[in-house]
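Next up: just one chain, as structure tokens, the form predicted alone.
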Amino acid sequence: MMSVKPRLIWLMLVLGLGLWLAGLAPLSAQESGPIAGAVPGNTTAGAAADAELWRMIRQGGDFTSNAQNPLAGRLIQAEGHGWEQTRNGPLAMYSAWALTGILILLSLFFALRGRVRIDAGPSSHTITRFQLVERAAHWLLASSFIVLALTGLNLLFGRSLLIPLIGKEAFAAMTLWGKYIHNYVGFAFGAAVVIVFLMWVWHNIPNLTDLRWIARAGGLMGGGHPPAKKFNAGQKLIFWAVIIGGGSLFASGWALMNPFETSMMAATFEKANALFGLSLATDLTPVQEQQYQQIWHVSVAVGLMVIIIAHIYIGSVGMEGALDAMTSGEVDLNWAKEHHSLWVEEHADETRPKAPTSPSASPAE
């Protein structure tokens, strides 16, 4: 186990990375200043009129056009400037802080708590926790999400972080291929979400046992681990976050891949207005639909990344014996009894050590 001093050094490194990343996020959100030559008037008399015309254009005023497209009379979509400032400013900055924050919290928790050990120590017996098909579905979901997270973070932070390191040409080529990978791997992620849902939904329905587990914080504060079935309350929260968040990511990703063909955000705003008495705009243009979808897609993705980082920590270095469940599928019996005692009782037959096979009797001569 790491000593306290190396853990604190690691914590300081993570904090420094967060400060640097959050500081870089707003760099691409510089406020657009006046455009040189924006007022085309060359005389004092025409300058005021031209300035008023330009002001209407910048505010998204509609003009007359002979084109059939209903948006052809809109020379500038003024909302695009607000979208750019939101995407490159607060969205990027809060995303950087969220991702860095969870790393800091986990590092601090590990520095203070250390690894969660098996109280009774490892036993000489194991119990099957996940079959091969369950592990395959889990790793399909996990691997596709990691690929999507890395390629997505490149789109959000790559210009600020990577161009100074590898140059514009290398960044452009990497981002282009990353976009293709992101789009196609998204279908594997969507399929994995459906498979995992069908396999485990019956094990993740909340019950009174979960309330008792939450009341004791999963045994985090001491007093032993509370009883749990195959999945405890914490794992159920992660399950539903992945299913709901993953489904939303796939839907918004589909809308972004097929621009101007969906109106999901307008429909969502309409339902939110009816349920919560809000006054969100529902008459959205196709361009506005895409802008809201992109903001939503990034927000949900970053939120899910924060949850998955915590899940990865608990399932690997954070807890002794947990990783075995998704590698070999066999977990230590003492670990299972401590963390999922009710599930072990349901599979009592599998916990009994098998009697050694006796050699076949030789026929009497």
Second form
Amino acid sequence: MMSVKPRLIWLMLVLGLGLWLAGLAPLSAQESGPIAGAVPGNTTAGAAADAELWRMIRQGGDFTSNAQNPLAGRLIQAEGHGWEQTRNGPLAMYSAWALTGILILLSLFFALRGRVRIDAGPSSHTITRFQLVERAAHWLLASSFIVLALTGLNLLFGRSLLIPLIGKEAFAAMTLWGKYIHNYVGFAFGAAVVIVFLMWVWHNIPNLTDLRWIARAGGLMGGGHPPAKKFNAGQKLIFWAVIIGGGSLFASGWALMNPFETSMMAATFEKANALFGLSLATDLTPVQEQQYQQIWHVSVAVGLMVIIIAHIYIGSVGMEGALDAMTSGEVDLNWAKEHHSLWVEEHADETRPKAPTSPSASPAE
Ligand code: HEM
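Can you return the structure of this protein in the form predicted together with protoporphyrin IX containing FE rather than the form predicted alone?
Full complex below, order starting with the chain above.
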């Protein structure tokens, strides 16, 4: 049998614990928010409590949850509203302006300047510009980029542009497949960026010739074509835009495919703060990290699309003789002398007479 003294101590301990728990109870109800005291739709707690509860849910309050997911305690991710407004507002609007802007500019340029012709006229010889492996890598890069651009633009503008034209059902099926294609083709694009980098980086290191080429605006303002090696300064800019922009697109695409597993934006903001004295927030929540990744991915993609649309123009309709470089790999010798004179000097032994036109092409006598 317990004597009186230990019983008294035991009683005091139990009382103390009881008082402590009683003191904690209202505190925990207060801490975990109105969800502990009021249930949506339950009017016994009064309309004010309900309104407060819903307001807290709407504004992204954190509750407690037994689910393992770290985000399960939040019923509504309120920053999503701001992100949605940015995505569907300025991001979509500036993207649309940038893409239509470059098309208008190029059309104006074509109307005013016309096709850039070979000044000296076609030669009787060609020179080997790109080997088969270079052309194959270029077309892997080009085809994957175009597929990514189209499926990506569908995600950004498809709802407003295509649903009125093809209806919701067709749009939903198309977009689902487009998303799968976008995710998988991203890897082909990433591989192509690496191959192109390894293949051409040596020819794209900036030098003094580039400064002279830029000073003469590539010959656009008249005064003949400035000398250039394998790639001129304009092409080097495109190369580095593709490598840096493409690398960044791959990284942000990876982050979007693996939500809440990376913190690249926070790390980038940290570096930007250190380098440029900025004060960007670096304690990003996983959801904010995703939102910044998405905005960055679209911005870089649209920037690169604008550059590549100009590249496609000048590599095809905009300039006589350019496309041969990426089809047969053999370019007209006069074209090469005009656009890449220093490169021709280095490769003078790689010229050959043009193949005679087939007899069936000449008129019958
Ligand atoms: C139908 C689309 C395209 C056409 C007609 C085209 C045409 C060409 C041509 C003719 C060249 C060789 C220029 C020369 O001999 O100096 C070239 C080079 C190149 N292309 Fe493309 N291209 C296309 C799409 C793309 C795309 C989508 C990318 C990247 C995403 C790309 C990236 C490059 C790069 C990095 C070079 C080397 C640097 C330069 O010439 O600017 N091309 N392209």
